[in-house]
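The form predicted on its own is given below as one chain in structure tokens.
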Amino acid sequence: MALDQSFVGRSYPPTEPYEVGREKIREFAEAVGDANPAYTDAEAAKALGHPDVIAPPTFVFAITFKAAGQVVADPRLGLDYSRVVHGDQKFAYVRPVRAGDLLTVTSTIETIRSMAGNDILDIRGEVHDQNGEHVVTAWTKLVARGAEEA
């Protein structure tokens, strides 16, 4: 069943604030194998002009993907999550994510289209800090595979 096209442009309420911690940044940097000292050493980050350690660029995926869950869970949209695969991810930064940031995400459905029996959903996540300043925009592409024919 095709997704409801009237949902294009729909935004969902901002998430509760996520506090970015130094330890979470360190754990993430280690998990992705990035030894950049700006991710683990406050003095190294300060030498680069940052007030504290910064996060690797893909760090915000965890919070933007979780925020996209509001879209996925909306029963009126008609998305069968059991058939969904992650198709693409991209980010556009205004500034790096820093330890101590309190980030909220507002998710908006940018496009819905069908291709080869699959539904493709593009979700934009606008990430803002505790001062309301824009930090990064993340785009998540979800592909809902078409039902298999018997």
Second form
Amino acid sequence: MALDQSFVGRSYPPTEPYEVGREKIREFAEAVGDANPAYTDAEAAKALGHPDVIAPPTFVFAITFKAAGQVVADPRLGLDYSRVVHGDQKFAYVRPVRAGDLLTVTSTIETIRSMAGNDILDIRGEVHDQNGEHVVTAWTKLVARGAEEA
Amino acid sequence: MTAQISYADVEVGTELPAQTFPVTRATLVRYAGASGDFNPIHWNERFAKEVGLPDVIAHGMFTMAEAIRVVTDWAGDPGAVVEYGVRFTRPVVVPDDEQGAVIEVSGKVAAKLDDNTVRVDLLAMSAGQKVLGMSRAVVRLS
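Since the one above is the form predicted on its own, can you give the form predicted together with its partner chain too?
So here's everything in the complex, that chain up top.
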């Protein structure tokens, strides 16, 4: 079933702040096997010009995807999440996420399309820090596959 | 931000050092915990097969995280990445054995852009199949 086009452009209220912790960054870096010292050693990060350890580029997805859950779970939109797969993902960084950040996400539905029986939804998540500064934008394309023939 | 590669030293076609990343079931369990993505298709073979997959598959975001390492290890400073995007074209299937799967990632400079930035196009393969499409990063060099 095609999704309601009137949801295009709709923004959802900013999420509660997520505090980026040093140990969470370390855990993520270890999980992807990435030994770059900028993720775990504040001195190494400072030598590169960062005020504290930074997070790997895709770390922020956990935060933006949780925020996108507001959209996905909106009963008025009517997306069948059991049929959803992740199509595309993109990030544009103003600066890297770093330890101590308090990040809020504002999600907006950018486009809704119907193609070959699938619903395709583009969600943009704007991530800001505790000073209101823009940190990163994440674009997530979700594809809800059409119901299979019985 | 301090990339260790100089903009002046790269040309369109410059190849980044390729890398291979092993993925076992244990890798996926660990990534699930670190990322908070506990979708059972990434750890439960029975569930994965019930929904029509050949076996447990890696998180797309895990593959995305590995692929950008070719860029961040080259640039030195992960904070030099300005943009990064991928399309998830095929799943990385991870069998339940000691070897698991392998993701092979290569990259080359596709364009020199303004402000000391370059676009790197990445190629990510597993079991002979391309697993990411349109995989591109813009990185600021020194």
